[in-house]
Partner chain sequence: MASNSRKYYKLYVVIAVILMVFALLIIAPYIWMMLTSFKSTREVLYNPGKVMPIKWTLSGYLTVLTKSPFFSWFKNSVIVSVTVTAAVIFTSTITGYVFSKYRFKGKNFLFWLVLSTMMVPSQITMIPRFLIINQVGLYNSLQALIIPAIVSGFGIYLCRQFCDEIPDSLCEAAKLDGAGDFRIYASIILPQLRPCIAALAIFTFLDIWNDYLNPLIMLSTLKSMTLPLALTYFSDAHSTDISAVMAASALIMLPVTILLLCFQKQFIKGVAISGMK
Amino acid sequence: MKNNRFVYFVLLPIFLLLAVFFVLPIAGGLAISFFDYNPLRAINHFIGFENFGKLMSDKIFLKSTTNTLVFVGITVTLNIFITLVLAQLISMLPWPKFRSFFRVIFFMPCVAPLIASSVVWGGLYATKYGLINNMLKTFFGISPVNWLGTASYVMPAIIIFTLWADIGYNIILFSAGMDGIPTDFYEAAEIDGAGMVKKFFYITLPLLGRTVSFVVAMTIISHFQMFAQFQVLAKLGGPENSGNVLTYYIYKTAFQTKDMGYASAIAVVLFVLIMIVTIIQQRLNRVEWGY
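Where the form is predicted in complex with the partner chain, what structure does this chain have on its own?
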């Protein structure tokens, strides 16, 4: 249809908002990274690539980048493995009531504010009164561990929390994908004598290919941007910056140190990391799957 008046009438305010709150900030974010920008100062100098050069010798930045990559790598791998197995187990159950019961239970942490869950888990991890230390003491006689105050335990603690908080989405996405696979495939495989494991690897997984590649990419992208649990569980970056990640470092540099130019340069690095994932995912998705 054509009606330019109506089209303009709708799109004008929409794109005005997009321009002010998305397009301008994207351009602004890139631009500020070339300035020594502090909002409290009257004059802010253009310094070219100096912020980016500084990154290379910034120990906290390098540590945060490594932490981010370790966090994303381990959490996403475990997440995908656990969610595939759980989704498969759920969809094998012949009782629909049970299937939806389990999906809802696993989804519960996804609706709770991440920050509130983090605060509760801060209590679970507490050295003296936390449930986890109590369980370990009762069942294994292990003396209390200071989970969030020990450099080598902070990241594992946050990874376990994040798995708890975030597996629900992927279980549902994989379940939806699995429900879409025609049952004839499984029946045919059964006649050929294929067992559970073979059916999973030769039918479910290949036919789920596109869903898996999409879910993996989305999970990676969202995990790169996680913030709340790091602020709560790794207070101020954790001991020896063991829990410092890019998002937290960006926030701290921009809004506490007020060094917004430098913070924008770190954000650009994060942006590039995320772009790489997006591009790889789109390449992979060009392969057409069908059934």
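After the form predicted in complex with the partner chain, can we look at the form predicted on its own?
Next comes a single chain, given without company.
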């Protein structure tokens, strides 16, 4: 009993921090979503579920939700595939210094502020003097593309940038997971004549299950919350709202139109969306083994 009291006493500050900085803001946002709330008004009326009812007839909200799901689905899938392959290739290098060198190279974009990287990539995507268009014209003879001014190109351009900016974290995590796999398994597989591909699919990938589950969950959550690149590269949501996602729509509704009640309702929907996707992902990637 005394030990339990000591544990509760030690954990109390953590619970207080969680309550103040996580639980209360979520509860506050949920409460505001039931009001016609504008911080510049003296009186804000309670309107119940009216904000949530408006969402189904809001074409920009529906477009933003679709864009968000497309963005998260494509970037998370490509991110996990690319980082797994790169982490495996790096781990196969025989010299530790080479492995460290490539991990640092891939991690460098993660160190730079996302907003600054977005500004730089906005220049690379420029139609007239952008590096990407110049390279396409020089090597493939392709005419300049208006990457950020054409509805069908905005999302692919942002996805390419996001992959460049974000793969470093997952390469480090997958590399750490691969380094933790006991070498006994690989030695036994080599004796049985297994090649590189078989060792990856029958040893590395199954034994990396917990790391994969964690990385997929964190990548999904972080990509649902991405905002900076949409703010910079898809100005005002992009042409025909092609670059409008839920995070940007929440920002625009809350701080430009000052309709914080409606913005809170959108935020609640985003929160529920992230929670549902994360729960499904955790169920599908449940790992119940150890080594």
